[in-house]
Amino acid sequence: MAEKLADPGSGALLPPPNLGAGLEGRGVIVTGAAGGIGRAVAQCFAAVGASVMAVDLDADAVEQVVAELPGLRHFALAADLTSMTSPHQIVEAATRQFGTIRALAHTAAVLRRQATVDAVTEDDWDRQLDTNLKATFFLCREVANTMVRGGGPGSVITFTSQGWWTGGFGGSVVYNTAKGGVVTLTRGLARSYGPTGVTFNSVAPGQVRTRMLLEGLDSDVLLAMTEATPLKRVAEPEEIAPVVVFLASDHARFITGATINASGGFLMY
């Protein structure tokens, strides 16, 4: 463990430099980790010395991620997180191999872009409310709830979009209802849970470039996001990484119920 720095000018203890202080091999949970943000989440987490089990819907993927992470007692495990049985299976399967859960990174989602509202399907929203909504209260849960178990402390970051406050365009209305539904969620689990000490917090990207992303999107669209952007260009999944990474760790620990803007500029708030 690193050393921590005494203040000097206050007393205090100030904590150790490391992006990832606190996770060197602790147990941590990435959901959609064959994605873009998910997998450079993933990465970014063993990078720091954390222990990563990586979950996906896609199991060739999933073991694809866990094949080139740094370091060691990683794994993967196929999930469809829209199965009321998957939260405990997920959790029995990371304590069962880490012992204590740290974090839970869920980066999951779905995206079904149309073209206008009147093209959005009942299977559309169901899809997207589950998936991105339902299935995040039920995994949270269940994971805060060993968390405290545990009798460790505890941080889950979930996701949302900048659309959580544009409320955005079209077609991707129903998505981003979803995701203000997590920063709603995200805020009453920081509440609930905050005197047990487990953290919730949320991160908020804007155009990142992956494949939920580009697939779909026209390319007039993309440029327009990008000239609104005042940094004018379309994030790496790498640049959001680290800050997922911050939030689990020990720098954080005196953050909760907030919403990370990664946008870029392109929502300011």
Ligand SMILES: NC(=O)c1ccc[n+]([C@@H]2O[C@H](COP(=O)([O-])OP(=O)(O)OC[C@H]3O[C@@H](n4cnc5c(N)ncnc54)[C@H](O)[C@@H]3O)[C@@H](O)[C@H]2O)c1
Second form
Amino acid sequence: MAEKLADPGSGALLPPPNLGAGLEGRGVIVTGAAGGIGRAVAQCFAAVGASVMAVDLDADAVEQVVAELPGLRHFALAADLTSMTSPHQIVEAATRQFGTIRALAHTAAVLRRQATVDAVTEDDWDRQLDTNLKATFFLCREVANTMVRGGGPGSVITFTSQGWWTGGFGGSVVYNTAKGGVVTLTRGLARSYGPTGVTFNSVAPGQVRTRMLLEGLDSDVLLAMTEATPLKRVAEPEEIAPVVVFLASDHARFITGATINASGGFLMY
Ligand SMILES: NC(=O)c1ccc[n+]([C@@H]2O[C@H](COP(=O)([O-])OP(=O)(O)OC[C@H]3O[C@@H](n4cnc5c(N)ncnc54)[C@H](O)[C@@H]3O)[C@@H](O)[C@H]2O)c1
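Having gone through the form predicted alone, I am curious about the other one (the form predicted together with the named molecule); can you provide its structure?
Let us now look at the entire complex, which starts with that chain.
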């Protein structure tokens, strides 16, 4: 349920000037936590005092991420988010450990880079839509319902991409179609869950130095994308993580349905 707010103008609404306001000692879930951005998000949550449940397909890597987090009560869970049993399994483990869930940062995704539209296979379509869009809906719904039952507040942060806007190009249009769906889904869930006090926002990175960006990417394409970015560089994962923590924090309690453009000016909206 929505929290009772203090009187506007009384000063009582102002959060303390720390990035993770409201997250100290609270349980958060990070999916894709063994990935470049997910790992940085897990580290940033831990640094502000939150307890992290780190979820990833890669069991060994996600255990390693948790072993390196500062603070207590963090734990890892190996799960395939495309399995329809995963959302319940994740929520059950999180509530057992934390009692209530304060935030979900859902970074897990796959990119199948193909050179041309014609090279895209049915398996490419299914894998990317299942992982990036279908799994996002079922996980977000399960977590949000649990947040509502727990009495709120709760924050859900999904991951889209600059390609939600551009549509990508050639063989990447399928990945970007899913990412367009993530924006629409996030907006629809923000409207649906608004009255409960659970917020939904999406982060739209440009180019971030991770395995997903660099694997199989032509160096000329990377150079062209960097040239088209006013800041003239790719982002480090650590530059995306604080955006997520901000959206989960009390500072962002009146933000819902937003798509936060973190593209170094590659896109401007
Ligand atoms: N790196 C970029 O330039 C960039 C740009 C725009 C958007 N993004 C988005 O940012 C998010 C994080 O990307 P990244 O660059 O860190 O990618 P990454 O490849 O480094 O990490 C993705 C992680 O998701 C996990 N994962 C994939 N499928 C899974 C499944 N079915 N179940 C559980 N875990 C699964 C992988 O094991 C991996 O650890 C993604 O949503 C991506 O689409 C990245």
